[in-house]
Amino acid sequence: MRILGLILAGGHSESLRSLVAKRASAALPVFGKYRAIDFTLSNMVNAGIRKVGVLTQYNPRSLMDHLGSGKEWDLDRKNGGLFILQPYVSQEGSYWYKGTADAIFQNMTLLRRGEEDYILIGSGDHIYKIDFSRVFDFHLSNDADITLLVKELDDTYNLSQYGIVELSGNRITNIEEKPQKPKTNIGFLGIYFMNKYLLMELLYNYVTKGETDLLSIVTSQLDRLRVCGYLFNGYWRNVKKGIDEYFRINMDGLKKEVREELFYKYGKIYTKLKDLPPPKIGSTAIVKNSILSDGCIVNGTVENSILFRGVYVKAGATIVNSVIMQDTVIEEGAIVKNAVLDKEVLIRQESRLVGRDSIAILEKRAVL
């Protein structure tokens, strides 16, 4: 089965505030040394997909620097490989992507010229681990025209932020986008699998008439096509849902069962490598239930926290329930609790940053 992978990675979320001021949400750092896009991209590669297009738009520099030639995902190859797909200027004019369907339609050349028969579409904002080969088998065994990944969402999800699905057996009978009064708790996970030529036909029929959203197009076909839902039971979160969700995702990384699912099942999660030494924990340090990444130096107290590469925690400093991004320095006697610190932040001696009613945020290169 020849499959083309497409990753939608051009999104922007106002609810992430300063964390996406200079990066796409798909490029958000998670779990110490990864980016959000690493999970969808690695899932595709682990399923044997060797041609992947990444559709970018908003602040793509950080994302493109991370992806590079695709070497870390074995996508720097002559046949297939990694394609970065951005809006462009042509003789007819310049066009920003107006929606998911429009983004794919503007890159129809990649579909037309490829030899793939099927297409897998996912989002670069999602954190999950899946064996996509099971989805492919499900699609074929159910004689589906389109397969959507769905999940039963518990009370830690705000159902009004998701597309809510109604199922009859394996077949989807209704999809309601972000309903105020959802009829079920089954949410659509933003992942599509279908025949490439069917997708091309749908895009030509609908995008040319002004429809720009792929889910809306699929919803309009529920009576005509066999659209099935693959029920996913594993860990799945969307970093684009806001600061609280981003913080929750990183804190979930401290749970053993989540780490085992994300990093040991169904292959590895690949990322861009950095040539840094292992973390150094000094004689005065106290570290409890935390993740310390390469290049960290810890001489203070770190508890229930994620430290990204190159973080320096000096003696007498305290970090609790926090996410500290790359190359941040916490000086002597400083206290950081319930906070997210972006890259290269400096917390000076004896300073306090404590999130009480909400998570405290400091933008890149901030000084406190």
The other form holds:
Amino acid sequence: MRILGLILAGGHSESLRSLVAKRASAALPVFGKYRAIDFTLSNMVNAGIRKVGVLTQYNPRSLMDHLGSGKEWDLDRKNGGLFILQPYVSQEGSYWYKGTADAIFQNMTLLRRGEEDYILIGSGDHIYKIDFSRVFDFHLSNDADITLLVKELDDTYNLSQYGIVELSGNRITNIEEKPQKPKTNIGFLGIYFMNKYLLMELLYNYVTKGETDLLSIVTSQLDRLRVCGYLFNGYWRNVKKGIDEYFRINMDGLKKEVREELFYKYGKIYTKLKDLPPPKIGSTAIVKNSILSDGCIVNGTVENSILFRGVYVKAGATIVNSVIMQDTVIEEGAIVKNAVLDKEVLIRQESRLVGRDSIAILEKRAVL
Amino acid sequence: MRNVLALILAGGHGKRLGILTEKIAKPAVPFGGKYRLIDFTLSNCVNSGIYQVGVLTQYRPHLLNNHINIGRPWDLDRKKGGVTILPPYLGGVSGWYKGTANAVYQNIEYIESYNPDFVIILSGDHVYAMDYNDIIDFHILKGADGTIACIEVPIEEANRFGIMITNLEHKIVDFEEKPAQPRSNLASLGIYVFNWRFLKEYLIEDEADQSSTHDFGHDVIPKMIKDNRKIYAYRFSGYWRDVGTIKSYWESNLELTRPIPPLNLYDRHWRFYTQTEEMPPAYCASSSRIVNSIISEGCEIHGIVENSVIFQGVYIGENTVVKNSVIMTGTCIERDCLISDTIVAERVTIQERVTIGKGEPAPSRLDEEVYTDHISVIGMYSKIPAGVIIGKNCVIGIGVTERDFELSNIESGGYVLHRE
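Structure of the form predicted in complex with its partner chain (previous: the form predicted alone):
Starting with the chain above, the whole complex follows.
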């Protein structure tokens, strides 16, 4: 089975405020050393996919820097490998991607040229670990035309922010995008698996008629095609759903069962190497229930927090319930609580940053 | 642009590291939480802009070969140059490497293929940060035939080293190997720069000398000095360690946990690169208490860790205390253990309620030459059953299983080896 992987990574969300001022949501740092896209990309590579296209649009610099040649995912290859698919200018004009279907349609060459029979479409914003080979088997044994990944969403998800599906057996009978009154609690996870030629046919048919959203096209086919729902019951979260969700995801990294599932089941999660030494914990440090990444130096107090690579917590500083991104420095006597500090932030001596009703956020290179 | 080729001598056994080098070459011994010894020299090469590197291997090279591979972490996977592993081979005059000089002699063809102006000879088992451009600049400035990097050692320790006696111009006028009455405190670091044409001449001469042991330190360099060739001493004053013994290995690791370590691993302009397994960041639980320690990626710490270097993927259970110890990759220490002054090699399982490092030190009954201090060493892949008490300066061999333990109390100086 030859499969082409496509990752939609052009997204942007106002609700993430300054965290996405300079990066696409797929490039959001999570769990100390990763970026959101690492999960989908690693899942694809772990399932044996050797050709992956990443569709970018919104401020792709940090995402491109992160992916590089694809070497960390073994995607620096002569055959296949990593393809970065950006909107472009040509003789016919220049076109931003107008939607998911349009984005893929504009890169039809990649689909047309490859020898793959199937296509797996995921999003760079999702944090999950899956054995995709089970999805492939499901697709074949259900004789499906299209398989969508779905999950029963509990009350920690705001159902009106998701596509809600109705299932009859394995078959999807109805899809409602972001309904005010959801009929079920089964949400679509933004992951599609289907025959590549079927997708090409659908895109030629509908994008040329002005439909730019892939889920809408699939929804319009529910009567005509056999669209099945693969019920995923593992951990799955979407970083794009706002600051609170982003914060929750990082804090989930402190749970043993989440770490076990994301990092030790069905292969590894790969990410860009930084070549930093292991974290060093000094004589005045207190570290409780926290994640420390390479290059960290901790001489202060760190509790219930995620420290990214190269964070420096000086003696007498206190960090509680916070996400501290790469190369941020917290000086002596400073207090940081319920906060997300972006990269290269400097918290000066004796400063206080405490999120009261909501999570406090400092943007990249801020000085407090 | 000067054409420099680096040759790293990585074939040594490192006998004095005991069971740590029983299955792997000394340059492959893990160090500092995520590195292996050879990483320091390889990183120094590329940080100095030297991208032509030959690594001479002989003793148990598998893990070392696997680690270096095509040199990707060091950016040595290149179209031109890059890293080449040079094992002994058959054909012509070749065979096992008889000594350091003979090892280089056997690779003359490889060296000639690069036609270098200078060859820098390095050792794969030293820990240091050095910009080789400085010594090469010095070498060129002096118009030298050869230059030897030296470090000043305390004069009372000078009798343990090869000592250089220099004139005011830094030219080496005499050389003494481990002198009883040292005339200088300039010790050789085993880092040499030579004009290639000059070195080649001496290597060929040395090879023909039946009385030679074919070693740079013993034969070739003393001969060059005796011939009054232009051999200069370059003084290096930075951090440098030859972690040749169990004690120096243990000490150099623990030095990294000091508030300001003598070797700065955090210098972003002089990074040390390595090949490691991809692992998530370290997790320190609510029950953990960690001070003065290095905790690497993939670790999960529930216990108490003091003054220790913990490598990748180590699990330390609740209520376990690890003190003044080096715990290598993938080791699991279950709950209620007390481990002090111990080196635990890779992928060891220590079951609950085990004590290591108890009591007063005693001379080793396994090998007094190697296990000279109070440090206990646990060999890779061994399993220590629950409740066992192990003293100081003890050795638990490689792959020891529960069945190998006849006693549940191993007194200081004792050992347990695996029986087939």
